[in-house]
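Encoded as structure tokens, the following chain is the form predicted on its own, with no partner shown.
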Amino acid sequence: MSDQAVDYHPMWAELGLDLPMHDALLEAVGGMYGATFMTQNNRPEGTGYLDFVMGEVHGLRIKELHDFRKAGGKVVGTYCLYVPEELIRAAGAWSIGICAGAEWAYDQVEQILPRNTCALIKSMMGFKLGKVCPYLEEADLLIGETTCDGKKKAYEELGKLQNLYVMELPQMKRAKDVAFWRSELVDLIAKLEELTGNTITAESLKASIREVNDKRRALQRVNAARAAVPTPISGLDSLLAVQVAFYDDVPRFTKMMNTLADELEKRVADGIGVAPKGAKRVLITGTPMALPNWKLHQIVETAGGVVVGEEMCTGSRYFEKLVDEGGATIEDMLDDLAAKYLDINCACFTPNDGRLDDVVRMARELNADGVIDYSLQFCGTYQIESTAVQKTVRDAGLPVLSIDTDYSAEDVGQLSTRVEAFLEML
């Protein structure tokens, strides 16, 4: 991370952060970022924007949110892809993804939640209890969703600490489930209008759908370039781009990602890559990797492989499908939003054959040599679905490695040995 030219401590104090602990967190993440990203070779120049954003991750971006709220704006924090950013922006609010990718304040969390709760949920609670996440403190409203029982029950506890609204996500994709999900979007509109004092109009919703689709299109361009041999961008930088997409300013991020995509397409034409042509290419599928969880990508790419795609919520599921832009009325656009968002293939759904198809399709499109199926420990939905993923990938003639881990560094040595052996086998 870059050195901060501005002292943001007064702003952080105003937000009620635990300043000594927050300083310790920034120092730890900054050191991790430098060791992980700044040691890479031949990075595209466009990744400098991501370095800048991360250097100001709790600085300039928080000040933008802070100033927006002081001017009367509202900030909405979300924990999942199923919460439509389009509706939040159409109401005149800003949407931010809430950080939950590092171990923090687990001693406090385990007084509320069981020890054998998945790292994503424990981190979600730890950042709040530890008072180290300014994004949480800037949020006027948090929106949760019932994607798993652990999150659903943890939201009950989180809701005692902050203004929180939970959307009920159906677990199947029948016509009546789509209709129910659409009704949840209608209820969300009422909640957002109450929060902001603004009315969502057909004009504001149509504009926000186009704006968020443009962000997805930019990420589609970045990730399409990864199919080239050699790939022009590392898996680490590609993952980081999606992680940043959750909380950066939308028009600015879209512009910078299109600039990066221009550079990557030029690199592909010139045959410039970040790894040798013989580097083994890996597709990762599974549990989302929230900022700053870069562990598995770093292990793969340090071992000489290259990650060419992510079939996960911090990957293709975030950007690969667009909302239909043809709707003229709010009713039409709600139909389009409901259809798009319920078409995300999270492991909470049953059946979930679409995800299995996506893994094989992406592996072939991205010229992957093998697949790593990644699950966080105690994430029952992804751990159980791992059986079907492994069988589907093997039946397609591709090698697969299954990994269960958490956010700690304790198993890095063991995982490195397993990944190195997998790459050698490829």
The other form holds:
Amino acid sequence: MSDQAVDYHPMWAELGLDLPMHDALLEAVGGMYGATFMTQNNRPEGTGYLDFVMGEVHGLRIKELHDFRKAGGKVVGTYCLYVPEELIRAAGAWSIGICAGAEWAYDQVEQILPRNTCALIKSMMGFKLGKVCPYLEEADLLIGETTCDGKKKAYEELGKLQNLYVMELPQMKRAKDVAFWRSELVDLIAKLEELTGNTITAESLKASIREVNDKRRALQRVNAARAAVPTPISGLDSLLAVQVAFYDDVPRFTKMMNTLADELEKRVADGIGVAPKGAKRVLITGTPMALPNWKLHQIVETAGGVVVGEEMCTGSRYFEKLVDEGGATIEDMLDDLAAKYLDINCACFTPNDGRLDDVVRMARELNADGVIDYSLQFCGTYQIESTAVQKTVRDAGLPVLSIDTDYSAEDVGQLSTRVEAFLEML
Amino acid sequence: MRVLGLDIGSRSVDAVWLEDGRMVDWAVADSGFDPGSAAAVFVDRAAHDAIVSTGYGRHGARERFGGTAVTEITAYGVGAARLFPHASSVLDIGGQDTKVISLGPGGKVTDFEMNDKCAAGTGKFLEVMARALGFTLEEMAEQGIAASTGVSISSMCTVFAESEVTGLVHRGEDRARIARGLHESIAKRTLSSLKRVNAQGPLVFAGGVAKNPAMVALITDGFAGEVLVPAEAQIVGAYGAALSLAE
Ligand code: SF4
Ligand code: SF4
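Previous: the form predicted on its own; requested now: the form predicted in complex with the partner chain:
And the full complex, kicking off with our chain again.
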């Protein structure tokens, strides 16, 4: 990350980044990346692509966005899985999932948000206030959503700093909620058409539904391979793949993930695994792990376990369900989009029993020995739902460990002890 | 085979020497500023074929002395189950953390909980409170038992509870009743933690705080099953670590 051949400083300066702080961030993330990923043994060759895009995360990829915008293209930043990438792409814009996975500029954040706000939200504000995220600065429009109270209110503050549009997400999943969400999609189309000057057509929408489904299908293949014993790819690399999916070029990423999946399927056929034989297999469920949050995976895999699945927004919730591809008219496709998106099982909804079923089903499909339930501190929705998750998993006969944490390294020692004890118990 | 078990905690370093699975010797030292050196004395003290370390210093010890490492949870589970083969659960209140462990058949850990974030409800908490009351730890326990009712203490945070205790003393509250209240509040917290892991009796109460008669009495009163306190409650971790190799 520091050994880039091209000097991107002029581009970053043009974006108005705080250059010394931005250098410091890149250096820190680069160091973390090296220590976390490059020390793994026996990685599949296909992960080389992930190393490459991470190496260019603020370089080449930003250059692509920069050039796209110079040619008149628009970039839209999103913060939540519910915002449909298909509509953004059908309008000819590019969709970027903004990360918010590191503790940054908290001193400034805490002048605006209370200290007891979840790390994701604090980080979302910190990257903006600290002027260190080129994706944010490339975004012509940010789209927020009314999920949890923390995000909803923080968007009011973020909206003072940047062009932000908020979608109203229902909190239940009845037919009338789906109908309402569909009406929000209609409004979003108008907003996107106004932004880009393009019209969303049945053709463009059909094509983008296909394209984004293809990305999901590629990730499904990668993740299906993890069910094998031994598992052919580490949890860290699998998590990274989904994190990268949020911001990489869609067709290119899909192609590279299919190549990776080919390799993984071959590894499975040959019985090649990444973790030592007998390594305990863990499914993680909970709040999203935005880039560069690799903390829990690293703790588990350093302790000799292996993460075989993530029931979270940076995991199965992102790729498991596809949008129906049968729709011919925009009206049909809006129905399909509304149905697929409201079928995501996030703790902001009530009830959210679908998630409990998903956790048990995934634990079985992926041959997990145990489940770790992961919440960010101060995330009321997931922390409360944790009780039900733990009970469901125990009732299904699987051990469960519940963890509340944030992005800091302060509790790594204690977490390691708990995770090691959990692995010893499995 | 001779196995040395080391439990490197924040307050003490404990050692147990096993010969063919039987304990032949044990020792306890203060951790001081350099627990590694305290442990080194034990490592040099007698010949052994293998070392197993546990406690928060386990990884450091493994690097320094070789051998293997297990967590305190596994070590306490194995140790307690060997001392009391019919044990179903373990409580360990140490210097700076509390663990509750539920055991399945054969002493296998089935669930556990650790309070490891702060000193609330641990040996350290009691030390700070004893000082605030002007008692030794022993006096505080004796007074706590003697008082018939306790003053309720609202905070379990060491920092807040200390000011609360100081305030109560200034107000002229009976120190014995405060002492009882402090023990009661730890017991209450511990009992709810035991409930959360569905701990059944018999419960083995280990760790340094198991030497405190007031705590033992309150836990015994509040727990539904039988409570067993090992004669050398402090060395259960080191004993279990050493045994874990054999098992
Ligand atoms: S956890 Fe819920 S609110 Fe957060 S990104 Fe996922 S769907 Fe959105
Ligand atoms: S982790 Fe929880 S509190 Fe934080 S943004 Fe997501 S839902 Fe909201």
